Amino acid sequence: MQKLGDFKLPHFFNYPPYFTLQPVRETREKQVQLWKELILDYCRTQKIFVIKLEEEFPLFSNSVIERTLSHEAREAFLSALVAEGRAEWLDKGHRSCLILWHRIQDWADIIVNFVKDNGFEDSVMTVEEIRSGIESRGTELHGIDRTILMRALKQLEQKGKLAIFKGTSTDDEGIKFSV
């Protein structure tokens, strides 16, 4: 099985067919779910969050079978990423795209584990804490896309579990939690 630094590429990956889109409908559909899960998983095990169609991307291109994936597939797999809410445009052009391995909810979820686990039930934490903290080393929230991490917080400020206070700076940012 053919690998990428440490994470190993499924099998289609080495089937020319799979770096073109598909004309034949239920292929293309079989196609489109196969590289959709590729690309959340190989963004979540590698930690990106943001992929820009006009750059290199690992996943794009197989030198092994000397195929490349065309900006108009690139876009296709995105665009169905984001019709599922597992995506989204980060500008009109779709040149850069926000990958949600985990929804938001599911990331405001994982923050109020890592606060229960952690006991800063009524502590207060920078945002930069939680991003790059000793505390959250080894969890998923260690190097979390502030874009991301923003967005679930305002999510539990919103139901009340937590209140986000501004900084002089966006790097003092304070949270005070109350799960």
Second form
Amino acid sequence: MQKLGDFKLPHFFNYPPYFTLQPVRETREKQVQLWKELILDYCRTQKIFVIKLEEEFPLFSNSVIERTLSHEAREAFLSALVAEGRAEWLDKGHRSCLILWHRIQDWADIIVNFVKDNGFEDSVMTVEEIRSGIESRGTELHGIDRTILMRALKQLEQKGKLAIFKGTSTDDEGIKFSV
Amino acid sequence: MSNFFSKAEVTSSGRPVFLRNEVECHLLSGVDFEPEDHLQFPPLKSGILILTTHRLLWLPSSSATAPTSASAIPLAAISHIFSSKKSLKSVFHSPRIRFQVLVSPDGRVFDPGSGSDYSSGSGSRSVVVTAVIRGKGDCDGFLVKFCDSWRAKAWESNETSGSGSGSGSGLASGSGAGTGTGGGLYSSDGSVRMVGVAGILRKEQEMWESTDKSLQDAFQDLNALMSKAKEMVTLAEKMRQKLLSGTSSQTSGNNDEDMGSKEEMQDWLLSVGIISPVTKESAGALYHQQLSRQLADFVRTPLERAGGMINLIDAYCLFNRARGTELISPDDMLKACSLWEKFDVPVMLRKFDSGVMVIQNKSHSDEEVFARIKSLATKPEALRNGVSPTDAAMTLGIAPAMAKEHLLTAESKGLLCRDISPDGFRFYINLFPEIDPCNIYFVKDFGICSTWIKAVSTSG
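Alternative state: the form predicted together with the partner chain, after the form predicted alone:
Complete assembly follows, chain above in first position.
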């Protein structure tokens, strides 16, 4: 079984047409579906949150069969993820894409569970501590992309589960939980 | 009911089959033949009247409901053509062409090939036949050509052998030579006798000189070329025979070069296949119809050689080359092809999604082509490296451009997938339908996916 790092690749990764954007509608739909799954899987296991189209991305090339996805193809597959709500474009030029292998809602739930599991119901933490603190180690929250974290926190704030306030230094905000 | 007229043979596209050396001269539509003077034949209505150098042909128009067959009157059987009478009555009636035809004792048009003597007074009679021209053709022009052809008596030059129809007869082998009766360099009529090696050499020399003169005459004047066209074709035929006999007598070592020139010769012969082109002059308003039929006839041979499908542009070039002069425009070609829908011809025009237009046999089956493509694409070699248009062209026996059209059509049906890379444009058998998106690591034991995996892994 072929691998990309420690990620197991499916057999069709070596099928050359997989790397050419198919014009026929039915074939294209299947191709897009397969790429969406693969991108989400890969990003989830490798904890990748952002894909930049113009940079090299290991999943988009296969050196064994010497094929690489064209820019058009990459944009097509990522746009399909965006349409499904599993990704977001970070710029109008579609050069950078935020991958939501967990939806924002899912991240919000993970945060709530994290708070409950560690007994932080009424405490205060900084955003950075949620991301990289000792408690977060071993959880999915560890190393989470800051943009995504902020969005999830804002969603919880709107539901009244917490409050966000500016901290002493400009670059760190604090969270008061009231879960 | 005995048939008054001789029967005329017709091709599957409705064009008349011409005799040797017969050339079409003029054409009128909407013509009736009416019986007159106690003649016994059922009236032939609303057909196409074709004048050739040898015969007068009547073809039923395609809209005729009764299955009347094509009829002919040999010009040799005509004893007199009446000039057109211009009277007050003729202004209001449809123009008529009247002529007198010799009739054999059993009431049928006299057949000059039957060998019977027809001097007047040995029991034969002549009757008057009238052709009524209800169509819009040029009746007077037709009459003039009719008289010209009848007087030219083109059918008589068939019967005399080796006489002075130009220097082409110099190619006829054995005329006057080899009938040596005794010694002496000069024969009784003063010409040089052909004896011995010198005689053979001299005979060869004379043949080449007359051939050379023939070619020179032909190329000096285009009109002369047209009349020499028949001789050119004869010349080509003899050269082909020579090539054929030459190839069979040599050892296999020389075969490649001979095969090359033989191929060339065949190609050239194909391009001079038509002696009697349909022209706007000779067919008038029915130009496109007759052109359409002639094109259908002509295109059969190139179609076979090309494997059943030929690019419209290629067909256009071949057809024009065969016509020599009186070239047709691309518009005429397109119109002629589109008329095929109305006739019952075995060929059709087809436009692919990519815009490419081809002529193909009606019997051509897409399904059959797809089956062959599928079997090609599932071979181990193709599973590993895909199928290029060139590979497909070789397997299917057609031109690469045509092969690519077939591959693209197969792709649009979901049979193949494309692979574009620096190596080029290739097609693979479509595996996507077999992949389950909910279970992407699973491969069924049977099915095209596992076959593909096996083929790919054996290459190491």
